[in-house]
Amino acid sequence: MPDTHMAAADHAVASSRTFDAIIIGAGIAGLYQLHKLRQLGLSVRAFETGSGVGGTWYWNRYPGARFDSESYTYGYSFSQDLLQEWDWTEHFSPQPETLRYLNHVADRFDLRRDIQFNSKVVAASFDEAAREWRVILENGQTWRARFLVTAIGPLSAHQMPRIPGVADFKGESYHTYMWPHEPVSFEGKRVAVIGTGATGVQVIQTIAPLCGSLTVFQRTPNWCTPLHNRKISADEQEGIKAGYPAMFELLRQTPGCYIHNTDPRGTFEVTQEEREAFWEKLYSEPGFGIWMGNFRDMLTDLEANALFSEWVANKIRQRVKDPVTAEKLIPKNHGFGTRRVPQETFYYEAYNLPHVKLVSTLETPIERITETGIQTSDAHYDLDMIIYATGFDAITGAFDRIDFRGVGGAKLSDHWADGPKTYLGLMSAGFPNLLTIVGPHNASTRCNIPRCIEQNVEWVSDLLGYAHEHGITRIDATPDAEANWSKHVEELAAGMLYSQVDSWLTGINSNVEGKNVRRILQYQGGAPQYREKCEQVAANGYEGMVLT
């Protein structure tokens, strides 16, 4: 972000007001953080780029967008009344329902009065003399707060592909993150989807029956497994509500805060018959059990992973009629679960439709977007619509798009240039009073995210409540604490197969200049261990931090 934002703010006519805390974002994390800080009696203002609450579920309105963790495990747990009054209609909620839920939460707890919508934060600098953050909006308004909390999400910096001619196309074009609020018709149209990650999978399986023709441009195939979604019956609804206490206790104990727990057995500790029967069971069950509830060595032992990957590959071969297409859909450069596993509903069957074509951009790269379609190395595809399911500059990308300046004007993007450096994934040395919930080096980025959001928010709220009670106006992470935590995060990831694979989980993104070196972005010790570490820090007088 250019320095002109800082200069423009100095001349802005908008009045500047000081709060105890400013929150960037009004998604799941921002809403709960606002609620908690207001309970402490702090003056708080949240700034949200969109025109409404919801974050991920406000922006991602593309066809087929839905949870891939169970709805009732995803909702907030902090209010028993809220749990009992809300009925989830499906085991894996679709986007419109989830957005309704978050609007209900905002209304129920009267959160909107402290949220300023249509307000994009472009820069924030720490004023050392005043011990305050100065926050600058795109419209030039400046605001001040003692503490600044980022709730900007790990997947919010959407990314277009670096393909020549994107602006030349004369037909309809959409990025899935910026999907229109108005209905989009596919009937009779020649449609292309670029990308086959989790978002692309949901789009493709949903629109394939609706299009005149659908051409899927795939660079890297992913291991996809069935979601098995269905409606929630009245009896199930009653059982869910009665079972919330036990369920949330289970979620506290599992590594990713899912209802699926790692099987204690090793892949080779059972017979082939037992192994394959177990895998068949997982494949037939809903949700992430096949990823999160598999044998304990599936994500750490190369041989075990290869065996299961081949088993899933055979499932793909059984479901896709054309053997050539099936082989294109089977990943060859990574094992199952080492990248995010998309959950699907008849995704593979979409390729059995006569009007659906799969193009591998590894075999025939896209050369450019033209006025009328897509030119690859061997053909031109005439199109009416292009859908870019090209994902995000993940985890650190949203931070890079705001000009954060700490002590001495140091830029956070420079501090993280060679990879994030954090303490607990919640703060960085040299950036006092800045709390980065759901940021890098944090368990929340490999988690059933609302569960880890609640832990982050509650810990940060306890810290700011402590500061408020004791007259503390500056909170610093020490360089040693930051270095030790960052080393700890890297050590935890060393034994994980995913750390050897190029993906957004390891900071690789061919659509983002400079994002071509693997970095450890996530805490891999599991949510229970992360929670314990955070609790120890607080119990020991916030060790690793200087409270002034």
Ligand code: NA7
The other form holds:
Amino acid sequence: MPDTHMAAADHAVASSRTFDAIIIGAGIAGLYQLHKLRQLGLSVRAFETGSGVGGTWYWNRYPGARFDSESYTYGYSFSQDLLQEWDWTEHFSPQPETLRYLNHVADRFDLRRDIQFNSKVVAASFDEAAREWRVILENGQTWRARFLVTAIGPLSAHQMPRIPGVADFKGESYHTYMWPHEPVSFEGKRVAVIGTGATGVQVIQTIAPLCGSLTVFQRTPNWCTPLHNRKISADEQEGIKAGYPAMFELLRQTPGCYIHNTDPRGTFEVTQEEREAFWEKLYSEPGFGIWMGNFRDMLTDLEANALFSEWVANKIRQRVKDPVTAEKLIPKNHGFGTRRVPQETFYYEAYNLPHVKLVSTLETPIERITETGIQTSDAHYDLDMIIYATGFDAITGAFDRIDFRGVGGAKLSDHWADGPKTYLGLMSAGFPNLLTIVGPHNASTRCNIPRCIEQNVEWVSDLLGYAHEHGITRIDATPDAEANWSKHVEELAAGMLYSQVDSWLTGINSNVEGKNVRRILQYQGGAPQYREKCEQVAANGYEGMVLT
Ligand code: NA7
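Show the same protein again, this time as the form predicted together with the ligand rather than the form predicted alone.
Okay, now the whole complex, with that chain kicking things off.
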């Protein structure tokens, strides 16, 4: 990273004004934070890298991008009028509709006038004497604010693979996150997809029928289950709108704020027949019920997990005609639900098409990308297009890509070098006046995200409103509070099977230097417990923090 702090000294501040708050990002979190702080009468400016609002839904325009949460559970809940006037057309909304929704929200609440687009924040440092943050954009402009709120998303630092020759390929190539705004044609083309996470699965099943040929390069297979999406009928629409209060009440009570709640029974407390009938039912129902609403021990008990994993493996064997391909698609190194479960629509059937081929890079590793295709250890694949569905430097990556400096010039990435250290996943000791919405150690990264975003934003808004009212100009998390919270987060994750598995949920990324040690990045106590803890901290006069 260039030494942007030195460079900043050479640049005039863009405005003599010190804002009450600067928000980084105009996605779901940034938009709502802007709305809330403005309602409090604070002066706010948001900076956004993209040329429009929407964050995740602005960038991820790849074919097949859509919700895995039921649409009506995902929209903002803060405005009854907004809830009543917006019609979701599908149970799991496709990306273009979600982006339209977020644009509608930005217009409806007149948010754009305080957002500066095409403005990537590259550095931010705390000026102790002035008690304000100096925020530096890629174009060199410096802006100042008392408080800095990051709304930079857990999956926004997209990551290309570390494979030699990526720049050599002469055909079309796209990372799913940086998908072009113009239509991309697949007709008659020889296409490769690298990566089979939630994104790769959505792309593969969508483009398979459209390509001349499709070769999927899979390293680790994932356990995928059917989404069962469909249009929302007029009757359903009425029911959804009338049912919003009860639905949001339910979402407040479930661990991940989904409409699916863990089944109180243990796997071995029922007969085999009952168990299989229950699993059949889950497999035939829409959404994450099969992950979030399974037997209570499915994600903590190895034996229970193995039994269910084998049941899902048999589903894959039934759906994929070629037994060799089916075996390749069945995960062998982790159990069901211990990594993010991709939701699919005829994903497995795509491999029954004669022009779709699966290459396991565990068996025949990719050696390099060439000018004309992909060279593995046993063959060269001639290609017209390579799609990189290789994911993100998740949860902490977006923080690492901004040079945050706290007290005494300390770097946030150094402070978090051995794993994040936070208080409530919203603050870090030594970085005063910095609020990290959807940051590491926060419940929101394991949540139907807008639900937890609203909680984060409302808590931060209350805090900044309180500071404004009481003339508080500096807010610090204490090192003790930070240490205790970080320990608590680690302890909660200890009993979970997912914490023993490599994935972005545990901070593993083979494409990023140093991200080869598993870390606890998420709060696993569930959203209700997290919300209660945050409320308690506020009610006790913001315990664990020094407000001056
Ligand atoms: P993921 O879930 O991180 O998936 C990335 C995929 O790319 C995964 O299959 C990786 O295999 C694969 N990958 C990454 N680097 C390589 C290299 N170098 N060679 C071969 N394969 C590679 O990202 P997604 O975008 O699918 O999903 C991210 C989240 O966004 C998702 O969970 C939703 O919550 C929304 P690996 O598993 O590492 O072996």
